[in-house]
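Take a look at this single chain, the form predicted alone, given in structure tokens.
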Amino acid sequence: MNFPDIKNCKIAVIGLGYVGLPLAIEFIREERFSNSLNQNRRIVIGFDIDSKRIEELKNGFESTNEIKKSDLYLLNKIKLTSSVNELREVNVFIVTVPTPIDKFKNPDTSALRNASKMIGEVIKGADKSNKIFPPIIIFESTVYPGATEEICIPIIEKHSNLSLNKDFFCGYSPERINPGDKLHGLREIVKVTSGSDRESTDWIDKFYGSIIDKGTHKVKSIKIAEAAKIIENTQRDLNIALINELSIICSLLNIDTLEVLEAASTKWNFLPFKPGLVGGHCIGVDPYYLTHKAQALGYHPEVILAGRKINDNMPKWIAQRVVLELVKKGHKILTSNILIMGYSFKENCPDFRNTKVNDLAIELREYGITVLVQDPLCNIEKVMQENNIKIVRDVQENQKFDCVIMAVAHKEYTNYKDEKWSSLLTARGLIFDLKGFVPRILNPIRL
């Protein structure tokens, strides 16, 4: 089977979030796809159903902070659109839509299904007489092992009346971007690749190899690539759950967890995990995709679900401990006010999807405590619209709190001097440090 020229194909990235947009940027870099005659070049279409997002990008505004300012000019080289008609002559589709969980913690694959249906309705099969190359559809969204072949491919076949590995091909290459991490960008992370047959696997591997400096790792099946991704985050979730449970035990023992970890880490093979809130759309979600599939196969995964239970319950445990410490300090709970610093699910990132800071604020308010949440990066309007919680960009001058909770260690907080921290507190105020971020001289209470 003949596949399109990697240097001159027409690519559509479906979903322009923190995964899709960096991909589109890398595929449009001229130095990566121009041939020796500087003729014929890749065309990259950036597609998103959110027309507001498309308009923002067209105006050079990028809200995820995943694109360097020096690369924003490349947005002008991408065809940004919400129109499905723009996808009809595409050779390669890369699907990067979200795969969240619902309120019952079951996989929500609606966006994945909708993207598959849309692609099925616009693709054309291979036609050697007209030199039409077979479409190649690559999924990057995190799913349980088998989802691409069980969910996506049947939908594409149904709506296109085409057959896999005859009229079109599929692949899976899991996204591995770490939001907010400027040291490990897309090009600096090894890319796992797979395809629906041997030829498409080889082509997809070379396709990604054209933009990934760190190289690729080709596996022999889509299911292996899906499993590799989901166990990456499941492993991290379990390690953090262990440290969170240890932090609870250390608290009962009245010893500093971080000092214990610091001592333990002097051994060369000790893993450097820390306690904290585990939210976001990866670590706090992906294990439920794996356990969902395991349970469908008749196996109940005890360890993974136990880890999830510990991490999901951390906001409740932290709130209880904060209340206890306030009482020890002589504060009346119903008249106490608390400042939570940071709202996003991790530091140096504006993404607040599934943030456990939200759960912490709700738990504290259940006690009747007045809670103010401050974050320098999150979109205030979107937080109110999606989570119905008011956050502020800055704290008013001379505003004081009975408790300050350092929840998300944004780099903006590194400028805080000791006096700044102290100025936020009432006379008997206390600092509760979830990140080991606040100077020890201020005697913060830590996990």
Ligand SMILES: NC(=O)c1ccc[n+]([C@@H]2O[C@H](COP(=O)([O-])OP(=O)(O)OC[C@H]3O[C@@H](n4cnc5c(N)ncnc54)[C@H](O)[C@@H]3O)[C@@H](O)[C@H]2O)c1
The other form holds:
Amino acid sequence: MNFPDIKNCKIAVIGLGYVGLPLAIEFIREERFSNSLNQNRRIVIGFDIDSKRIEELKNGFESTNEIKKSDLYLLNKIKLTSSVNELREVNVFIVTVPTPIDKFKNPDTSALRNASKMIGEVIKGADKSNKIFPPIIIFESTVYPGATEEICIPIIEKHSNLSLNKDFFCGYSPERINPGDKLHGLREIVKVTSGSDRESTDWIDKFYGSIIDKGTHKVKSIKIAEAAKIIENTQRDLNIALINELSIICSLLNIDTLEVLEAASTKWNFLPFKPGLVGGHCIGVDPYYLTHKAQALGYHPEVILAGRKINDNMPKWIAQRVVLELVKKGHKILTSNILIMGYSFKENCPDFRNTKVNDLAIELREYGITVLVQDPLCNIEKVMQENNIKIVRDVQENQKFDCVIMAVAHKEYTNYKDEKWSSLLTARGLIFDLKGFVPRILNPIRL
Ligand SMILES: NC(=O)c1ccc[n+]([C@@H]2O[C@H](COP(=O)([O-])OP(=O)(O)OC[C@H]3O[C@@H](n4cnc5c(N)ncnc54)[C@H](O)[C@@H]3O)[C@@H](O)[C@H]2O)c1
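With the form predicted alone already on screen, would you show the form predicted together with the ligand?
Full complex below, order starting with the chain above.
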């Protein structure tokens, strides 16, 4: 089969969020693709159904903070659009749409289905003269093993009237970036690649090889690549669940979990996980994709779901502990006030999808406590719109709290001096530190 030239093909990234935009940026980065005449002929289209996001990007505003300031100029080189018409004659589609769960914790693959239908409606198959290359559609969204072949490909075939591995090809290459992690960017993480047949697998592997400094890891099937991603996140979720459970036991034993972990970590093969809230779009969600598929196959996973239950229950456990500590210090619960520092699901990132800080605030309010949530990065209006919770950028001067909960260790908090922490507290006020972040001299209560 005749595939397009990797350096001169027309690429469309479908879904320009945390995953899609950095990918589009890497594919357009001109110095990598200049040919001998110093002409960049690779075309990158950035497509999103959210026209507001497209407008913002066109104006150079990037709300996820995933693109370095020095790279923002590359946005001008991407053809940013919400128009499906721009997707005709695209050689390579990369699908990076969301794959959340619904309120019953079942996979919600609607965005993936919609994107597949849209692609099916615009693609044309290769012609016999080989003048038109067969389109290659690569999925990057996290899914359960089998989803690309069971859901996406049949939809594309139905809406295009074309056949896989004859008129068009598919692949799956999971995205493994961590939002907010500036050390491990897209180019520094090995890319797992797969395709729908041998030739497309090789082509897709080379295609990603052209932008990933760390190299690629080619696997034999789409299902293996899908499974590799989902088990990475499931393993992380379970490791944190174990440490969360240990932290509950340590607290009942009246010993400091972090000190226990520090001591245990002196053994070479002890894994350095810490207790904490597990939210976000990946770790707290992806294991449910795997358990959904396992259950469909007649196997009821116990360990994975037990881990999910522990991690999902952490806000309730933390709220109970906070209330207990407040009572021990002589505070009246109904008149207590608490400041929660940090709202996003992880540090240095404005993403608040599925943040467990929200659950913690709700739990504490159930006790009748007044709760103020502060975050330096989250979009305040969006938080109100989506989660119906008022958060603030800053605490008013001289405002004092019976308890301060350090929930998300944004770097903005690193320059807090001891006096700043103390100034936030009432006379018998206490600090609850979920991140092991607050100086020990202030006697924070830790998870
Ligand atoms: N956020 C991460 O760090 C991360 C890391 C690894 C993998 N993933 C996976 O990557 C996928 C995307 O995650 P994300 O965090 O980038 O999501 P996101 O919500 O930040 O971005 C998705 C974008 O897709 C757009 N979109 C939705 N439906 C669309 C459609 N039918 N056509 C075109 N655009 C559409 C949305 O408007 C949004 O801008 C998910 O499957 C996620 O699990 C995410």
